[in-house]
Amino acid sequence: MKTYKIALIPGDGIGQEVMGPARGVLDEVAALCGFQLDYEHFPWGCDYYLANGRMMDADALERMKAFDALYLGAVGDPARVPDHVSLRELLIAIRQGYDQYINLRPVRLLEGIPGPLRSASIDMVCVRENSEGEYAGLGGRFKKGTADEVATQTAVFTRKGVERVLRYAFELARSRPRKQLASATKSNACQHSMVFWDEVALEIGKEYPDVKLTSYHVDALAARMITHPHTLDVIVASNLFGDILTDLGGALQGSLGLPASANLDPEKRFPSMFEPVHGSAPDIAGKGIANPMAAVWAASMMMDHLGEPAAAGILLAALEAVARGGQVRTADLGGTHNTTEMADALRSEARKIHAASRRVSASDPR
């Protein structure tokens, strides 16, 4: 039986209380698919900073090369370790190290589900720039605490950096039926890298002559997304951007317990890392109610990208099918339900999913 390798990273607050029930949902998919998966468990997190001065093991990096994917749940618990700290030393360290440079986040509004939006077409995929741009780190601070004080934060843009995200997005954008690309950008401000960043997809888009590209201020693609999210496709941004419309983007989704974010090296030189993006959220950490389907989102993002499209799509029309059904909800959808409960309820829709399928092939003449 083939058997992919899994690094575990549950992390902090509800990220610990939603991977395994989202686990349990996996493991049932790839079960019916004929494959397993092989976990093994890092307890890197806030929890393990304050015990030993670091947010993940210095070897890290080199320890997870020979795993298939990354499986997160999330980073942060801001009362006791800055954020920072937690998200530099341990997400976007893996991020950076791993060179992951696509983040990507679908936004689609499941049916079922009321968005906060009266259109109830929202079905658009974000493209982040994930390795360099604005979080490249880049800066300092001088005369610390003093009435002089100066704090920079540069950003980096590089050609290979751009044109590889862009490239990635012109792909995906000519896959869909639709074929359009919105391209973010702030270049009446930004006069040097967003102006450089535009210079490059014109550059690229003559590659891609069936792709219809638009260039929007990053402020009025904000506007967009909620006054006319029907016309929006595939949309591609540079980090900070692309960070902040995709967080607008799991809003227009009904609640932030369903957006799930895949971090990608397309090459597959390394392991690529898979999470739901609701963060650790510490209001409602401990209590068992966390709504475990983007991490099951996440986890389909994860068979699609090591090749197991039928599991995939089993994970996908069982969230589907959760979401139409109305029957289970957890409190974020407005229900009553707890993260067992949703995670119950998505194991029995993907075996009813599966038997369907099965029987449907039994019956094709072919």
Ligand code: GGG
Second form
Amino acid sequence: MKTYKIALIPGDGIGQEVMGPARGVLDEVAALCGFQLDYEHFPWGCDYYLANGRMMDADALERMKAFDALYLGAVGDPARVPDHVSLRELLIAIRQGYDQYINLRPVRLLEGIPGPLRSASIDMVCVRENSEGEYAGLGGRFKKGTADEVATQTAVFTRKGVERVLRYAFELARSRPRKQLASATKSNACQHSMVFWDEVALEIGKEYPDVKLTSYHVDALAARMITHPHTLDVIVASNLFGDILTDLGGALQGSLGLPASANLDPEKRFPSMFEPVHGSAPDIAGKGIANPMAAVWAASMMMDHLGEPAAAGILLAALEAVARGGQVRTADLGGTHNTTEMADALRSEARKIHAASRRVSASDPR
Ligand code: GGG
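Got the form predicted alone; any chance of the form predicted together with glycylglycylglycine too?
Every component of the complex follows; first up is the chain already shown.
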């Protein structure tokens, strides 16, 4: 039986609570589709940091190279470990170490979960640059603690980095019916980096005459996501802009318990990493009430990346069925069901969807 090797990093807070149940849904779908997943669990995160002085082992990136994909929960325990240590030394270390330069985040309303807006039509994908920009990590603190203190955080935009993320976004826009690309800029204030970004967008755009490119200042784009979400198709944004816009996207979807994210090395030189967009949510951690839907959506993206479209489709259809059904709702969606109950509902829908697809193929005269 085909077996994929998956590095499982539940991480912190609700990451530890959603990954087990989400993995149960994924394993069930894999079995239905005739393959299996062989997980190795890595205990990296803030507990590990407090015990060992590092967020993950020194040879972590070397060891995980042998895996087909990484499946990550959440990172952060701000009461015990500064957020900039936990995020940089785990999540960002993996993204940058494996040159996962695309962070793909669908923003789509599921029928049955209306979201806060009147508009019923929200179906966009954000392509976030994931290897440089504002997250490059360049800068420093000088004269710390004095009245003359200086802090710098330098954003880095390379031609290679900007060209490749824009090209990926144009390709994605080309593959979608509306063929529209919204580029997030701020060239009126950032006269070097963002003017460069805009110039490269126009250059690459010449290779894609069938795609309509529109540049929006990121603040105006954030407003447009609320006032005219139906006009947006593919969005391309720098690392920080993309992070902010996609949290807004999650809110538009009705809950941060829903959106998922794929950190991709499109050339497959290194394993890619799949995660819910949400963080460790210390406010609800330990209660068993976190929504596993985002982790299951991330699993669907992982299956797509591994070339298992049937499994990806069943996982997504199960999410849609539970959303549409309206019976099972975790607290973030206004309900009282817990993490396990939501995962059980997703498993049950996945089984039904698989059985229905077998009935259809059995009755197909071809
Ligand atoms: N699910 C991964 C996680 O914990 N994300 C929290 C976070 O703050 N992410 C920032 C980012 O994606 O750049």
